[in-house]
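There is one chain below, alone, in structure tokens, taken in the form predicted alone.
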Amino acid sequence: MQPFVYETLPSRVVFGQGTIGQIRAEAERLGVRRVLVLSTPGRGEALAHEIAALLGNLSAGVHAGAVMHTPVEVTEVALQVVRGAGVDAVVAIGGGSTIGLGKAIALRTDLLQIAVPTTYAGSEMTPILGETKDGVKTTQRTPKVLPEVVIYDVDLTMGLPASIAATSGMNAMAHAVEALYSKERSPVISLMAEEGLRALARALPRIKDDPRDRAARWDAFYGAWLCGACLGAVGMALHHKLCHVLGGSFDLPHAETHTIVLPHAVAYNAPAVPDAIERIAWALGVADAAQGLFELAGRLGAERALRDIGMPADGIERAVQTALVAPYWNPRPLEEGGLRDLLTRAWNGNPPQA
């Protein structure tokens, strides 16, 4: 038996089809009178000036400055803009970069929050913020940046690239691996993330056959919704502490590596977690939980090996004593010959081995 403690988090969730249209009525809820929209450049940007439009006279204009793994500088022009338009909320439309960047004018700031992801990162339901600084990627965990409302609307995910959903799919499975082992674990966040686990599983391949599948649409993002809300309630271990390391250190990008790194990271931990990794195993309906990812993320056309998303040979000797410094809780003991071979199969895009 295994004892717990289940915290739920204060957030409004609103999903479905064609729900962006509700955008205005959520921020007339939440009392707001000039609204911030943010977003990346680019789709990004043309997507947040029509949810301006929706928002009519709340609409402080449209600020497209989001960029990957929250660099601390580019907040700092954010929050020239926020202060500048005198806005009392902001609209995250996106995925992890936009949504983390309204994060972290939430924590400097204390303004409201509204969340329209647009990917299947699942940082909007989440308390946790990564930022990056001088090449070093920290994360905390506060109730100051949990979003008050989030908007998932399946239609703004039809124009997600099939490749994009892979790599996005495969980060927000990670969330949901790593709740089942976590040490905050309950049974409501197992169940929560082997629904989770399921849902993505049988979507991915199906949108990367037909990118136009409504249906495998929606269940990718309920998976999603489902593997964020399991992330926002417990704490995370070895693979996400890999893939803060290696995406603060190497600019490496986000979901590309969470992809790669979730099959190595979940052998390494296998041995010490028997139970979790069969749940694994079963929500994905395969026999080995390890290589089940790495064969799904072979069939999705997503990149296995860090070196083809930019990591330098000789980064995995730093990337392994960073990981050693403050590491996050993790089920095995973390050993540097352990990590070393882990980050040396992941390099090469070898299949992982415990």
Ligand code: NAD
Second form
Amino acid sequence: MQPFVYETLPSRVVFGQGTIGQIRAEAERLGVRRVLVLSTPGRGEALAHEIAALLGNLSAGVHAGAVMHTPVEVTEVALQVVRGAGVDAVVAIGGGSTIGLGKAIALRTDLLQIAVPTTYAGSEMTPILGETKDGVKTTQRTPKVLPEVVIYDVDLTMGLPASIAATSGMNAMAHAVEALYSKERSPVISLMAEEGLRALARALPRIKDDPRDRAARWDAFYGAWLCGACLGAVGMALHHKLCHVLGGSFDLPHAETHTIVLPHAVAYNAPAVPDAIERIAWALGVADAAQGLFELAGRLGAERALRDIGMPADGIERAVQTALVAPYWNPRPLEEGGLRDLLTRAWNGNPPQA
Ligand code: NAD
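Got the form predicted alone; any chance of the form predicted together with nicotinamide-adenine-dinucleotide (NAD) too?
Full assembly next; the chain just shown is listed first.
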């Protein structure tokens, strides 16, 4: 074992089925008086109105303006609503996009946040905010954006389409994978990472086969919580760096990009961190971690080639060069040729190779 620092993040987690019924009690517990409910437009908005009704006279209404990658101009519009309504807290109901908007508001106002996630992406458990300005996404880590309360209600995930469950679930698994070989890894977070991987690897194929499988939805959400907590606790490495570069440079969809890149990033890092890779394989119940993740993505019917989600062929070289500028810490040094091979395989949808 190596020396470690373990810091507990101050967030309260309420997990179960029907837990959204506790939202008013949770708001009262925080001592807030006027709450704005945030969501994306469409289906999420209907759910937001249901939550506003549960909040009763604490509700200041719904703002259904969240979009992916938290553009600052979208936050500016939401801030006007926040100021106009005189609220002292926000409830963010939805996936990482809505939760990102809640965080962006909290960063600028110090308002309290209750996050109600409906995907497996994990943002609700982290003090991390990624924002986009003029097409450039920058990420910061600050305790100001960590939601005070997170309500996980399995009922809210029952209608999450299997395809989104698959990719947001693999996005969550990426947090746990990199936590196991993080520079800041610690024994407690590694336990959570293994358990999160195990829960998601078993649950996602069951959700694919039967999206109404309630027990599988429980397991997947439990795994997502654990994986999100890993991302919140320790630094990430090459995989997250590459996804950040690809998402920012080519406007690729977030969860799908993570799903495609993960097996290749694991294969790249495998020679440098054999113990961590063995733990990942063990948690997945497979002999080879990288190959197991690639096969899992296939089993879930997810895209496995970057070219199929909108990345141009000439983007490979651009991505290699961008990734080499200000790289994240990584257990294996970033080598230009190795990165080019990795991205070429991921672009073509070929199996991973160390
Ligand atoms: P998302 O929030 O964009 O949601 C994806 C789609 O699923 C949307 O169309 C949404 O309306 C729909 N959806 C959500 N819940 C649903 C439900 N229960 N039923 C039916 N449809 C539902 O996607 P995401 O993958 O959750 O989040 C991606 C975003 O989160 C990215 O911007 C990413 O950068 C960010 N993120 C941030 C962190 C962090 O720690 N800061 C971590 C992970 C992801």
